[in-house]
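Coming up is one lone chain in structure tokens, specifically the form predicted alone.
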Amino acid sequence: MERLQKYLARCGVASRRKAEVLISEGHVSVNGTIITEMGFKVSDGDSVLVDGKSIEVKEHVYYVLNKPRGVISTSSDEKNRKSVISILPDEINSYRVFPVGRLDCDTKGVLLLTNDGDFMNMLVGPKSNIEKEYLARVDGIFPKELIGKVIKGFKVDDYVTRPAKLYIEEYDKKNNSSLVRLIINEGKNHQVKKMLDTLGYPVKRLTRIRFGSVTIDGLKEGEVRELTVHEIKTLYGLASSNNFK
């Protein structure tokens, strides 16, 4: 027997934590009775129902997709507008995948997607430490002496950023921009804009170009490609080696 909410995420129905949120607000029943509390036990045999719908354990699948801008990465939206899962094939859709992490809707780029709650957990959690890689083109031409900064960390909002790398690719100086690639190990909400705005270069485009190990080599804007099994196990090596750091 193993906790609903793992249970859930199991069965591709959404990450574990918002699996908690679909519990506590009673859209769950377990043999007819809906069920509240986060250490109610179920095993495979019992029939669990989320609005109503029968769910049940699915092959685990992995893709990375190339986001396009203009698209949210959330499974959906109250505004209508276009979502990720939207824009996949519906034999991908049959299994229920969700996004791991997000990006912003005028950010483009690797985008992992999955129905592997436990798998998305260990790549966007705290303690996950995983490279991502952008590529930002910013307004201004920015100087060499403010990559120390960026090696070292600096304050951000209310917090400090971890050690990153930056390494300036171009400089356009007739329309006053420069292009520079930055590797980040954590996730905060809008790090990279947030970042470069506050080392007064505002971002005017955003590509994510890297998760961990995962590139979209190949893929155009809006293509999807299944992970190999090199590139999941991977995955897997570095979140369990940096959540034991």
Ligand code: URA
Second form
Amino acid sequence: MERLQKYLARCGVASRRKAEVLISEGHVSVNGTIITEMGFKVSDGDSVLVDGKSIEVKEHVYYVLNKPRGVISTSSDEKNRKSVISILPDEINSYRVFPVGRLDCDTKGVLLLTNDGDFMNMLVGPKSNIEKEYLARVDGIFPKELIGKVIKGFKVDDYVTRPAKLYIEEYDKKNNSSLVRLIINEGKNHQVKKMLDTLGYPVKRLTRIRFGSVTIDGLKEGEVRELTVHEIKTLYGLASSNNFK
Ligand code: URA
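Which structure goes with the form predicted together with the named molecule, now that we have seen the form predicted alone?
So here's everything in the complex, that chain up top.
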């Protein structure tokens, strides 16, 4: 048994607050009777209609957000900073989505969101080997001699990084900085910043431009879109075929 407004929110009809308005205004019927009472409970076999139309139960949803800088990807934080959840449209929040892994507050770019816990664990669990691609603006002129170290793996804190790829995209000699593209297939805390810092080239700005096969191409900062069925299947495929031994 579940409260009617919660059921409507879970089915993706509206946020819980909007579902309460729909109920109080008499738009919702259960087994042929209009229900305006808020505590009313429904169970799976009940016929729930909104404005006479049956609702489709959408259990799992998958989105990609082009996360802006300055918002956190955890739901709460002691410094009271804005969270990604607070910038999502109500309709998406009604599915109770959460971010797949984390991006730092000052990192922008691809952030997957879902309400499918198994999917999330598969993508960010310790065995996951899915590629994440970053563009990092670093302090200093990054020497190509260090690329071999990234390819082989090197010690950062108390672990050795998995083999990764690094391409030097451009040098800005005037401002003494470089733009590097780093592709890693693990996701330890602050990993990209720590890797580049350990090499002696601290990150000034970081953007994640790809997670597996999903990019933010065509999405403005703060915009979100549903993943296509093809993207979801590809991520499932990458997660199950690529487990790191
Ligand atoms: N690595 C980092 O250091 N920060 C991020 O936000 C993502 C990867």
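Numbering follows the first chain given and starts at 1. Only the largest set of C-alpha atoms that superpose within 1.5 Å between the two forms is called the rigid core. It should be emphasised that the depicted structure is a prediction, and the values quoted were computed from it without experimental measurement.
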* Rigid-core frame, C-alpha of residue 23, shift of 2 angstroms or more between these two forms -> yes
